[in-house]
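One chain comes next, on its own, written out as structure tokens in the form predicted on its own.
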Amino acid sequence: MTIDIKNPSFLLDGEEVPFTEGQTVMEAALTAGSYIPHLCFHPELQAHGSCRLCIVESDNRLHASCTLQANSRLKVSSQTQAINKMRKHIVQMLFVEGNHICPSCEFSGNCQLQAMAYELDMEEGHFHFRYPKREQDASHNDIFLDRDRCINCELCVRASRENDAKNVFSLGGRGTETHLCANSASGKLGDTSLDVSDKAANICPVGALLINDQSYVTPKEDRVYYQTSISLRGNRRPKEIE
């Protein structure tokens, strides 16, 4: 591959893939119209590669392509059929290790836990599931925590401190028992600072966090990702969390 200073480029998958300086592999991907799986990233918040969803391949190691940064030298695969095997084992034991009820969720065709699944062609579980004892939050006059869904991928809890200011989430816990708190005396969403407008309310990838008004507002056969795979949608996401 011959290395143009003045147009920088790298090998996503054999396709050349421009960027720019500083981008990450992610982010220069999904700029030029070629999509590497994610849950956990946002264009506009800090990326930390928690879901490892983006796993690519370059020198014979794995690396999260949110925080790799992107460079003249590297020749990445993404779409082999070794690591969409791993990206759908992480996909089931996200499903196995919450209380996902697709048929009767009014996030269905809205979420993308749900189109990645279809994405990677998962259609059991695989692993054992655990049906965890998760608490429900309905103390907010707005909004609606349900904890059954979420994933932890830290969306929320980085909108609200970077984009938001406001620190009204975080992740308690360790291993299977981490899960999402809101940071107020009580522990309450009711008694944070949250508001319907802010970006942490409207960002959750699952509908783990629900505006109380907009549940089943739209028609199953008008959601996003009933119309479009989330691969042809690329970092363009529902009307919902934009």
Second form
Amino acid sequence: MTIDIKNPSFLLDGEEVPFTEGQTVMEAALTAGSYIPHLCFHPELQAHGSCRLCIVESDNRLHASCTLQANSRLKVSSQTQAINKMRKHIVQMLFVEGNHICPSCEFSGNCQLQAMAYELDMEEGHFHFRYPKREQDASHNDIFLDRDRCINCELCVRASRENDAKNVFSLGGRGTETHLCANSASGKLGDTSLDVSDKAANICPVGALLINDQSYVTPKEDRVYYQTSISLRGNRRPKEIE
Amino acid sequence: MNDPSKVNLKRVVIDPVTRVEGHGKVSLLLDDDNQIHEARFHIVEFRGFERFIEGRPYWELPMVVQRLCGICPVSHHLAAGKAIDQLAGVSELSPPAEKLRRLLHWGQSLQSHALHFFHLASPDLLFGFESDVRKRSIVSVIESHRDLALKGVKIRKYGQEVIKAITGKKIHGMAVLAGGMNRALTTDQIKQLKIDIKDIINWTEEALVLVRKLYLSDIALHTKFAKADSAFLSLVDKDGTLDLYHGGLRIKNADGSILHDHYDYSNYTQLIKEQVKSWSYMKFPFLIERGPQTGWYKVGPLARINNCDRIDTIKAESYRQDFLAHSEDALVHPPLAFHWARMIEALYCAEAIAKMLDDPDLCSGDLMRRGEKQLEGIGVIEAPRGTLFHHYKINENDQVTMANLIVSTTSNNQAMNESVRQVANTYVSGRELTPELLNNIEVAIRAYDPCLSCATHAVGKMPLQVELLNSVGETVARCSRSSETGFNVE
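Alt. form predicted in complex with its partner chain, vs. the form predicted on its own above:
Then the entire complex follows, led off by the chain already shown.
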């Protein structure tokens, strides 16, 4: 492979992907229209590298592509059987860790976790379901916080800090007890400054934060992933459909 | 300690009862001469929907509680929808939203009634109650009455297509919102549904004529089989017309006199109470003013056809009059007449669908109303199997704090037990037990078209096990039925 200094690129699954200085492998791939599975990455927010779905293999090592800086020497593998098997296990763990009741969930069809499960041919939970007891927070007039669905991706945490300049959310607890906290004296969402128009209220990939009066308004066939896979549609919120 | 009155008795258990929706079992206590001492219809599954929806936001209710059932989910979807309309402070829907809900409900009732008649009940009615067990299935109906069976399948399919058009799915769709609906129909969808509706009306009428003929072919037997006379309860609209979606409660006494009329269902807690018995997960509702012993009543197609003053579709109304005229009694009580009444309703649904499909409101975008939030909501609807009550309370944060469901089958619980007892005494008592003989009991239960999954708010296997136990609990004989090995006697 020859290196073109003016138009640098790296190899992703054998295909050349151009990048610009400072871009990560994830950013360059998405810009080029190549999809790498992910849940905690958002192009407008700082990369987090926590969900590990975007793992790729390069130089016999696994990297989170959302934090791996692109360079012209990279030969990256993403769509391999071994990596997708790992991704599937990650998604299965996310499912069994929470209480994801897809059949009646308002976010079904819009949910990126559900769409990722379809993408990775997940047919069952594989691991033991933990059925955790998680506190729900209905204290906010416009927004329902359903911690059963939360995957601790911290997109809302980052959106509130980086985009809304509010710091409404944080993660508390440790290990399996890790949970989303509302940063108010009472710990209730209703006592924070979260507004229904905030980015933080409109970024959750799994419907843990739901806008009350929007529930079930969108028919199933009009939902983001009703007919199109997440690898073709990308990680989109309902309002971001063209 | 053993009940002295039950010493030296044998117990026969039919577990589960088949060709009904859900899981139940029948136990018979027999003495040494095979005389019936006691007969009970037990519901053995526990589900607990009323508890696990506590804490959920109320707008989830129509989506969650419809999962009670795969046969009549639309009924629960709509009953919960009516209840959450009240929670959202909406007392009157927009006309297009109400018409869509009514159309949805007719589609649901049509498919459910077709399922029951063709798939579950017709083998008994066509081949005889004590016919060979290998014959009593939809497969034999397809083999010997191919045209009838295929029409049955198509009628059911049509009802499901109506449901799919409105909710997006044939089972467990998503359409009802607090205060309205989430979509209208398109002209293309209506055009599509219009193509087959004439055939559906004709085929449903053929089935109705058939069930009428079968019932009248041995009227002496059919009028006394499993008889359990009681009051009837159902909704009727304000002028007494049959209405499956909305209205006031009408209760007719067994003699045909009216006990209550246009009773506001929001006050149902002053009218009906539920009694719990240790041997069944299904409760026993009764009219408070009459107490648990005599206050039981029946619901469902037979109640509705007996209770209403008219049906507002031409053919169904003429068959209703014919139905009432065949009997000399003020009301038609025999449980087997449920089948006849059910098909009158199916015809009504098909006719009503045809009429509604001409209404341009179905394509209107005026689908939502808003109101002032209330903390309590009660939705009542005539589900295929009878009057269905959904009652919810919420807190200031919109979370469900209380849920009470009285499903149709529950209301028929005592009546089904009475019918089981009557059939056991008449047909089983004193005879050697065979699967054909025991089917008489199942025929009685099937007439009510019970949905036991709904009634316990069950999933699992469907084998049949009959055990004969002596007075000290030893198994003296055992029969079993499974899809793999058929019927075996040990």
